[in-house]
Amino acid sequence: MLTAADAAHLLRRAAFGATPDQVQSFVGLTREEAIDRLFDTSTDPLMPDYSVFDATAAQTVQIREVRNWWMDRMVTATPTVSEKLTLFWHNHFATAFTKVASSELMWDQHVVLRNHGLGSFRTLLEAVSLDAAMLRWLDNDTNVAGAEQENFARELMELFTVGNGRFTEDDVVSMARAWTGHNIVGGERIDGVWRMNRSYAFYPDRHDDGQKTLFGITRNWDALDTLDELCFGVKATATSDYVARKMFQFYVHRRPSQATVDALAATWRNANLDSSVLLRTILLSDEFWAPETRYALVKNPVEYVVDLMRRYGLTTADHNFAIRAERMGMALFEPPNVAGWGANGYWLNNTASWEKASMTNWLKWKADDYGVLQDLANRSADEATDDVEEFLGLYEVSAQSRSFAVGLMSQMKNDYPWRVTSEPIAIGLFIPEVQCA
């Protein structure tokens, strides 16, 4: 059965965090019960038209109210692994707004990832290559025979399937020329004006139809073949480790051994790579649950602000909370590069630290604002540090931290009692474990 330390660890894993209500309707359950909870998304809202948005805005203004929109689903919405997982394959398949320049080609493959993310994994693939944000991202868009553009073709593999060193240049070659004419419908002409549709188009005048050699298998390739050869073909093997490893790095620890992907992949790929049964076997195993487990992973921008704006109960209407996570490094929709965001260590920098500083500064004077831990006056530095600690959802912490909070506590309690309705989150936004998930 789960203890509250449990169900804390399970939701700040699988989804962004809990409030303390949130965490105690899971203690009790079983494993099982409490991933089958989570996996049971009808409670997730209904998604918006994107006519919700500012069409008359520009386009820098409408990608911004699509982050703001995305963020405060992550903390509005009941926990489930709908958020998460999103947020894991736009990751994955890391594409840019900046290069894209069409906020609402970004949101339809948001909507690709959010509908495919936890079904075959064969079929995100797919939608993924040929959405239109990911065939101008990756250039495809002007891929055609004779002049073949190799961008996409690379990334298929290095990024999104069976890893670096799994292929040759030579296999770059003939993806890209199984890719060509995979385009999109261009400029058009409608009641006489010219648009651009960057929606996806096949021409097969631009495609090249001769025989190409691919993984050692030589023949007529076309682009939805080689996905099939990717996933259940020739490199069924290495796509289910490569994705499987990820998965559970992003999810557990980054230290998995070969044996751990090895059964996971194998898990996956004899359900067909089904995501959601490669995630529910992540959930579930031991490893997930090792206490070593707990706080190995580094908390990434949005996951540190979100839990915050949650604990809080304040939206991107109240503050410019995605402004903030930006600043860390971390801005929806703009990944630095097609490798997308790292991870850990990557998180520990002077910019990072510098604006999670400015967050704390400000969270504490509005500590008082929205009624954030202000009855602790007549409360000993031991029990004040317990609510502090349950406000933010650590419930197992490491013998320094709790010191550490203790004495910070005592000294404010005694040299600057007036400082008792604004310090108390400050002095738990430095437990190290806050940083962590």
The other form holds:
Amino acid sequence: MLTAADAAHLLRRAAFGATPDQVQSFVGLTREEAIDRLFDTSTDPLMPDYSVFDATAAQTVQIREVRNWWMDRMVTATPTVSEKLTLFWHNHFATAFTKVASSELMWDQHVVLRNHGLGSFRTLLEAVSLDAAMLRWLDNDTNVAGAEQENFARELMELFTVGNGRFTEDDVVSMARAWTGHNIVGGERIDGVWRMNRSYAFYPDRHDDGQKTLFGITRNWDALDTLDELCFGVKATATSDYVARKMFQFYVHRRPSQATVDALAATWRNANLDSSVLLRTILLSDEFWAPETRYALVKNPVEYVVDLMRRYGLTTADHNFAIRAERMGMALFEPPNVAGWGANGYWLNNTASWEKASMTNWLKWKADDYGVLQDLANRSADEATDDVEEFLGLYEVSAQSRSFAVGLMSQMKNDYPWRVTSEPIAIGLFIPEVQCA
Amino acid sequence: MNSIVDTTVGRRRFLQGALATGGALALPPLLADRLGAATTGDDTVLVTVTLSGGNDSLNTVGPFASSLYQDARGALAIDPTQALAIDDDHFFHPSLARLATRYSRGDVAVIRGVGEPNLDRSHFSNLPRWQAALPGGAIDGTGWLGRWLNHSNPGPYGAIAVGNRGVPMHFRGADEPALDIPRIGNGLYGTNQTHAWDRAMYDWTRALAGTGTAHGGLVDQVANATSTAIRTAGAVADAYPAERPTLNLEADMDIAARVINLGIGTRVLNIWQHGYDTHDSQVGATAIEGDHADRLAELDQALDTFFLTLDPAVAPKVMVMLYSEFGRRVTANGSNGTDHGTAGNVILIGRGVEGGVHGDAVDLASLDNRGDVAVSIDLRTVYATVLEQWLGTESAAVLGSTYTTMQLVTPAPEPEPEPEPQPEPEPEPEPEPEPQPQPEPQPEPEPQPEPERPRLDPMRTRAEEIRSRRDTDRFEYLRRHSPSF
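Output the form predicted in complex with its partner chain next; the form predicted alone has already been displayed.
Below is the whole assembly, all chains and molecules, this chain first.
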């Protein structure tokens, strides 16, 4: 049976945090029941068409709108696994608007990640690989026989499937050849103007259909065959190991044992790489629920910001939270490179700390406006700390953090009683557990 | 008349030649940072600029006039008459006019053929290997300057990473983490000492960081990070200028110089420059246009801003190191760009460096089976040299093994035989290797009414153009600049 602390933990990890009411609605469920509820994506809002965005606006404006749209959805949608898992895949197949330079192509890729994120990894891999944003991002749109372009070939293996050290330079050459001719419609210069069309196309005349040796197997490899081999063939173990480990680290903690990963990868392979099976297995594992797993990850900036927006009941229309996350180092649709964003210690630095403090300052001055924690005048320091912790979804706070908060609360109440409407939330936001998931 | 300098002049005569021709690319006058003599000691500063993505070293400083180069590079090949000759064989990319000027003054060392002998062509393996510099290409999460930090213990502000990317791996050590500071410094939490409630928050936060929590691990790291930010804010707030350069790289280098000027004991700094992964659009309509030319122009401008912002008194103690995770393939791919390669250049800049081109010429006649040049110098040799000769540290203690060193730092001038109370310490005649004919004695080439410097300098104009385009609309900029758009 889930306690409030258990429910808060699950909702922090599988979703983007939850209000006290949402936490309460999970209390008393079994782990299976709670996870089933999160997997019930029928409550997800319907996806709009891209036409909700102003396609006549500058691309940089459009991508901001798309970014705000996604953050608002993370804030407002009933918690399910969809949003967090889509973020995982966005980071896995990290593609940046900076190079793709088309907001709509970024959107199309986002839809692909959503549509296939909970299904077969093989299907997802194909859909992403043949997606125009990815073809642009890793230059396979210009990979043609006789003038191969290795960028996609290498990252397909190194970052998307098997991981580094599990393929050779010869494999890179053969992989690039196998992917020649898999380009973009109109992806060519016409009268000096580059036409960027919106879809994948295969050009047989640009494809190298000679014999190629890939992973020690010589045949006339073509693009989709290589994906089969990576997912189900000689590289199945490597791919399942690499992706399962990455997902475990995203949802549970940094250092899974090899035995844990092996078991997870085997389960996933037995399910034909159905990603919903992989995620469900991770969330149901004892390691996920273990006491030492609580607060064992650092929230990335989007998690941090979205969690607080939800508690305040605000969207990006109220305040530009997306720019807050960006200043902390994370703008959706703009990962820093093809490896995506880092994790945990990657987010602990002065730049991020100062931005969090700046956001805390904003939130504390707005506490009054939004009616947050306004009835603490007659509460003791202990009681006020309880209220703050509940508001922030903090359970299982360490004794040291607790005495930090109570001590500071007490000093503030004594010395600056007129600041009772602003300081409690600030104190809460300086409890270090707030930055962890 | 487009030819910038006679390609046959040697390095030493380059400056004179360029000055005399007064051609299209007249060199800027001697700069303020020229003052003072180089020294090494316990207050030297090393600034690494990480050229992220794999800089095409062959087009940065290359044998542009060689037929091997011209044949191998095809459309990527730079016309030597459009480039900046630094000696009989080598040219700087035309975007690097200011750096070429520094080279001509003996302030730039170009080390060729540097790389990771255990390389693979992955950004994510090779950059960490460059940054770790452990024997055999091992990676353990620490970097060479992070271990130096642990070893030398230069104090709480010994290592600072500038920009909005946190602490890079080469600054990570076993403990005593390096710090990062952002590009924009308004409202650094910890600087406002006006309000008692802020001061109370600072005190309690620092106290919590001192005790740790029952969760340990990352929760404690969060508490430490907050406390560190409060402390750092007070130390660096004065480094932020009221008005900062618009281009990110230039802004970062400007802040780096100001942090050094603060004199808070900063010995190593890092700045990132992104955009060197030029798989496509490396060159544009001509080989001297395109993404690579733009990146180098930004770099050239930013380096100049950096040296001009440095306090002249400390400038001689500052060395800049440009490095990248690998060079690029010799031949072009199908997208007007290049794929990942092997060896690259390390470029050292500063009053203290032994100017010139170091290392064997890159052998374009014998490429490996991928068409890449051989690594002829282990990157650890360069690091060992910088550690020994510039940072004054026994390199084996940092690198975990002993490597040969090169002569990359100008030997310190003979220490004066100290005790003798000389009446007037006669400035010793500098042990100049070869008495350089100074340009001065020549009848000053007619002090022509100096047109405003910005106009004179096509590179500055170009950088400004880039900047203004970006300001107006980044998308438009991309559209115009990316042939593949």
